[in-house]
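Here's a solo chain for you in structure tokens, the form predicted on its own.
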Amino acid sequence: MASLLFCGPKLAACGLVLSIWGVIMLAMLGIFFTTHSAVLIEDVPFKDTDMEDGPNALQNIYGLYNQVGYNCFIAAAIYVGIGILSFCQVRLNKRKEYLVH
């Protein structure tokens, strides 16, 4: 039978640790951008057209900050899948010490 493991058990247990890490702190990026945060206008990519639209100019920076803030969730969800194949080669390098060969 064929092994699906391919990380060893410090790889493994580095890319759990910063999954966990990218997973919190991608999603409370996501959230200050989605709350439009004031802080975060640096990050934001406008030009400067589209301060220029009068009425509508507003909505078009909200419109940016909330995709920038979707990026952030989308980022943050593949941290999710990252570390659950993570914790998977953890589990499969412990079961592995156990084994008689």
Contents of the next structure:
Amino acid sequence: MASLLFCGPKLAACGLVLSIWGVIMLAMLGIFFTTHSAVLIEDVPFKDTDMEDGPNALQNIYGLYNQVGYNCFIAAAIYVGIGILSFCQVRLNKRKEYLVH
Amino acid sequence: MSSLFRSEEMCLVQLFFQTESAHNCISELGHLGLVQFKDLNPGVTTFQRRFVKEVKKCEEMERILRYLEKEMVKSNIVIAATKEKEMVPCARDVLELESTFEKLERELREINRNHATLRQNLVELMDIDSLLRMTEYFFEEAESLLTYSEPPSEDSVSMTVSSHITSRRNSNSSTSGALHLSFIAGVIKQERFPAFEKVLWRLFHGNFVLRHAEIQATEELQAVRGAVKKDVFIIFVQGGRVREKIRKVCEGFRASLYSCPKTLYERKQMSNSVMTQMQDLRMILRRTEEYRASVLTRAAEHVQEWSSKVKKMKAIYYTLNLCNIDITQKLIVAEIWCPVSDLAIVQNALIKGSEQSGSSVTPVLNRIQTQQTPPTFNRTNTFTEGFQTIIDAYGVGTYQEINPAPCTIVTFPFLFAVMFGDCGHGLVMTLFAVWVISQAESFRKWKNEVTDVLIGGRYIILLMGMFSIYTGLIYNDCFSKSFNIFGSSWCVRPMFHPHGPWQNETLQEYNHLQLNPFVPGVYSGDPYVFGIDPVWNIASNKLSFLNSFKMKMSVILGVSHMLFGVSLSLVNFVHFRKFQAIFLQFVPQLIFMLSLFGYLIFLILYKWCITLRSETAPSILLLFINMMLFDYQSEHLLLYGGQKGLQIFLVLTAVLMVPVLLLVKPFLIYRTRMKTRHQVLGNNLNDQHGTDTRSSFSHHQSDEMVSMGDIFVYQAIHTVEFCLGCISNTASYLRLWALSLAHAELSEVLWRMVLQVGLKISSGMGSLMLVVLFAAFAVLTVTILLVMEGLSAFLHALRLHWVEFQNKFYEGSGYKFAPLSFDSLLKTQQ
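Same protein, different state: after the form predicted on its own, show the form predicted in complex with the partner chain.
Full complex below, order starting with the chain above.
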């Protein structure tokens, strides 16, 4: 098996910390978006046409909220992947350190 | 009695102990780390002290140890770490250690020298070897030149054939025939070769044949010689004088010349002998390296232990230099500062030390009274140490003055958090601090300045983070977004018909609409349970509200902090029994502050509690200014009835306090001096001591006159500083508002410009962009908001403590207790 190690110990540790933070924060953002929190209204990409009068105006906005929420969840899942990768790198680095010494 | 709030009570103790037990006693005291030795020979220079030779010996040993450690690091030998506290050797062992060290050093230096020489020899032999191999080819060529007169053909080895040989030569001789070509062979660095060639050309106009070839760099060659490339060259010339010239040129170019035998057979012989010599040399080199490694490994086991022993001995000799040696050379007298509560421990340590040295006489402790100011000693543990350090950085407290450190443990992180105020950032900071605390020991090994500061302040950072989470919850700010935990008190729906004025068309017409709290239902009447209402996060006039709130909060916090500082001065006066100062300084200061700035706080709080229409609400700043200027023309600008009378009374009280502060105390001093002078004069007239006392008395009188002026000036400065300082310091606390505003705005900008871009992409690619942008957001948050803003808020909170808080009560003119402590010695020098 060719060397699976492609980053040093510091980069792997930073990646691990970043992915843990990313998972937690993006998951929470996703939850807040799917529960249609009003504080996050400015982060939802609605256009003026979505807010025209009609029965669908509210559902349009809610739909957009849900879309952004799902994006956040997918990003959180990607960060889970990056986190697992970083964790493997950290372990490989530790093993390499023990081998040399 | 010692307490957390005050520095320890210290006493000056005289120690008498025998010269033989000196080492052990001092080492025991050093292990304790509780006594500070006073210098009993202040007039003596370092070179005249008694134990200067021993100190020099210790320094020499330290030098040898450093050399040993460097050699070990070069050879990659691991230095074992010692764990137990070993005994300090006495004077006899010093000599033994010294001789061991010198022997080790000599041995090591000799090994290194031999190694270098052997290597040099090996390099030369290798050069000769490659020379011999490559010149074979040249010799064949030269012989072909002799026999054939056609110009040789080009081949892989570059040649410098002088085709002018035939043209320039005298017609007497020709190429064919018995030409006696002599040659010079050697090795030169490759980079110098072109210049070498040119010089030879210019000198001899081509009357020579030069051949060169690069020496193939084998691995062994590289290991021994390094990455320098060298070329073998051989020059064929005619005549002996030319040889000398060429030899000089070669010396100029630092080419090493080797004598090469002429015949093939001799060359083969030489080659073989060189081979065998090289084999031998290689073996010797290997043996030398092994021996060196073994010597270093043996020393490596002890080097740490030796190093700490030497450091301790140096410290003991340095301490002995501070003591007095009795005439009989048998007794050593030392004076130490020691906390009163630790006297028993010190005595036990001394007894133990003298028992170890086997002397029969126990050391004598004699506590003496003194007028000198003892050093300030604040007992700290790992938690309080950081806070004490930041207080001491500005000024070490006067002996037995109240120690602001315990209060600082709470107020400093709190003021930091008021300026930092974001629970997301606070959470990250707390987690970081927890990690540093758990890894503190392994961080200490890095010995970097920045990490040392970080480790020293790890508990400070932890508290700062925890308080920031709290203030973040109050500001309702987490990465610039608010939480709506308890339900907002504002409701938009009642603004519409039929309750309120808005219609559906209103939404089309206007871009911004304002909620009117007087419309029933819009504002529920109960404020948000904890913190700022989350509706403000999405309001466009958020800053108008928050600015007013934060400014008033900063003034309240500032005035409270300063009042607390003034009340601490009361504690100081009570402790030092300056009861007069309580009435002359503390009470007027308190009344001044309370009547002006305490009233300001009252106005702020009162205005917050009553209901006003915002169009007609009086501004507190204007109220305050008018109060100072006695301007009451606009009657409707008052908050409550009777305000005019109360304000006039308060201003007059405050103004009255100024002359009290300025004049009363100097006047009282003047009066007491007058009284004593009359008394002494009366006594003098009764005694018959005559003119000498009277003349000395007039001197005394003039001294008094000068110092009376000084006292007045000092008091004036103090009064002005306090009164004007009240105003400027209160304004200075507005930085609490300014920095929290800056932090909130930076946080919002970061969210809007970085993360929101990713959130607003609604297509499938949005999640990938979000991943990348979140990483950027995280990095920027840590560097800009946590590190930069954190340092900034730390600095400003520190300044508020050092200047605005401490100048109300803190003198800070003491000197720090510096005990003889082996633990701190070994820690700092490691």
